[in-house]
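In C-alpha cells, one chain follows: the form predicted alone.
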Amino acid sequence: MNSNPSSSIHTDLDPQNLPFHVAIIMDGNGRWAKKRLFNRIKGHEKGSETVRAIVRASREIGIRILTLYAFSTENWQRPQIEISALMTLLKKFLISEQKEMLDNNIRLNTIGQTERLPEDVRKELQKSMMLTRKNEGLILNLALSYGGRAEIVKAVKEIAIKAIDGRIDPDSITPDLISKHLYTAEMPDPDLLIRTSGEMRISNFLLWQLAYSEICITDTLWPDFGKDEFMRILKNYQQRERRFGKVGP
C-alpha cells in the first residue's frame, strides 16, 4: 500500500481527464506575513517558494498551460517599498528559474502591460522567453501589470482601427475574433480557475477567458498552498459536470 498521500492523490487522477489550461489568483501573501507579524514583502518571498512548487507539480502531471496572476495594473497604486521589492523578486525568480526551465520544458509566457516594468526586469523576462522560446512542456504564463478591462479595451481599439481602414467588416466581428485579440490569442480558455485566501472575487482577472471556466475557492492563503491541495481541487474538478450552458447527458 502507498504509504504517501500525495502520492496517492497524484495517481488518483484521472491523466485523460485534466484541465489543459489553470488559471490562478496567487492571494494572502501579505495577509500570511501579517498573521506571523512579518512585513509583507517577507509574504511575497514565500509566496514565490510556493510558485515554484506549483510550476513544478503541474509540470509533473501533465498541466499544458499555468496562468499566473503575478502582479495586476491595480498592484501599481500600491506603496513604491513593495512595488519595488515585488520587482526585485521576480527579477531574481526569472534568473533563477531559467535552468529549471530549460531542464525541463516549460516554456515562459508572459500577458499584460509589461512595457510599464523596469527595464531590468524587462530585459530578464524577454532573456527567459527567448531561451525556453522551443520548449514544448508546460507553458507558464505570467500575468504582468495585467488587467481584464484594460486587455479588453486594447482588443477594442485594434478592432476599431481595422474597422475604420477597411481591413474588417463591422457585421463579421464575433466573440473568436475578440479572442483572437486579447492576449490569449494563442491560448484555449483556462478550464480551472483556482483563487487562494477565501476572497470571492476574479479581481479584474481574465474576465472574457473565465467565462465558462470551473471556479475553486480555497481559504488556504498563497503561501500555505501546496502540492496536496493542489492534487485536491484537480480530484475535485474531475467530478464536476462542464455544461457550457448546455443540458447534461
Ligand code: IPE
Given for the second form:
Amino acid sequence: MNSNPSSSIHTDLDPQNLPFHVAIIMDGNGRWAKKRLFNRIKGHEKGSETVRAIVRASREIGIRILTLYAFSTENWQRPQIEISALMTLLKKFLISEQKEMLDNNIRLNTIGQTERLPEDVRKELQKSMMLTRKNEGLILNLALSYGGRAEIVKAVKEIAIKAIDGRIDPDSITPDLISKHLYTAEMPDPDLLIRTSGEMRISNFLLWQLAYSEICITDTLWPDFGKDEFMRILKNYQQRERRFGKVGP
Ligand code: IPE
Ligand code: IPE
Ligand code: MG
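Now show me the form predicted in complex with the ligand; what you just gave was the form predicted alone.
Time for the whole complex; same chain goes first.
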C-alpha cells in the first residue's frame, strides 16, 4: 500500500510533460447553489474551497503557474450584494491562505484592473504579494477585475505613447513586444486552459495568451471540481500532440 498520498499523484503523470502554466475559468458557482436551492453566495463560498484544493494540488503536482479567473471586468455588472460577497470572500481567502502560501513556497501575483478593487482587498493583496515575493515553487496568479480586451487596450496605449515619444520604432512592434506589455509580461502563455460548467466560450479571458493553449471544458460545476478530475485532465493533456501549426512527427 502506498503510505504517502501525494506520491500517488505522480505515478500516472509524466513529470517531463507537465503543463508549465495552467489557466482556469472557474465557472458554475451560481448553478451549483441554484440546484440546491441555496443563495448564489453559498456557491461562491463552496467554490473558494475548491480554489484551496486546486492550489494545493497544483503545488504537489509541480505546476509552475496557476492562473485563476476569479472576477472579470464584466462581473462588475452583477448585483452589488453579490459583488460585495465575492470581495469579502477574496479577502478571507487571502488572509486564511497567507500561511499556506509561505509554508508551501507559493508566490501570489495578480493580473487585471486591481485598482478597481475595494481598498481593504487591495491592502490584503499587497501584503500577501509582498510576503510571498521571494517564493518560487508555484505562482498563484489571480485574475481580478480582469478583461482580455482591456488588457490589450492598455498594452496598445503604452506602446502608442512610446512610439509618439520616439522610444519605439513602429517597425519594431512584434508579437513579442506586445506580450511584454500585457499583465502577463513575465510569464509564458498557458499550456492548458480548463473551463468548468460546460460553457463553450472564453468570456474575455487571456485573449492574446490563449493562442495555442490546449483547451479542456468539463461539465462539472466549479464547487464540485476536485483533484481527481484535475489529474484526469492533466493526463488527457499529456496525450495530446501540440503542433503549433506545424506538421506532426
Ligand atoms: C463563477 O461562477 C464565479 C464568478 C464568475 C465570480 P458563476 O457565478 O458565474 O456561476 P454561474 O455561471 O452563474 O453558475
Ligand atoms: C467568467 O465567468 C468569469 C469568471 C469565471 C471569473 P462568467 O460566468 O462571468 O462568464 P459568462 O457570463 O458565462 O460568459
Ligand atoms: Mg458563470
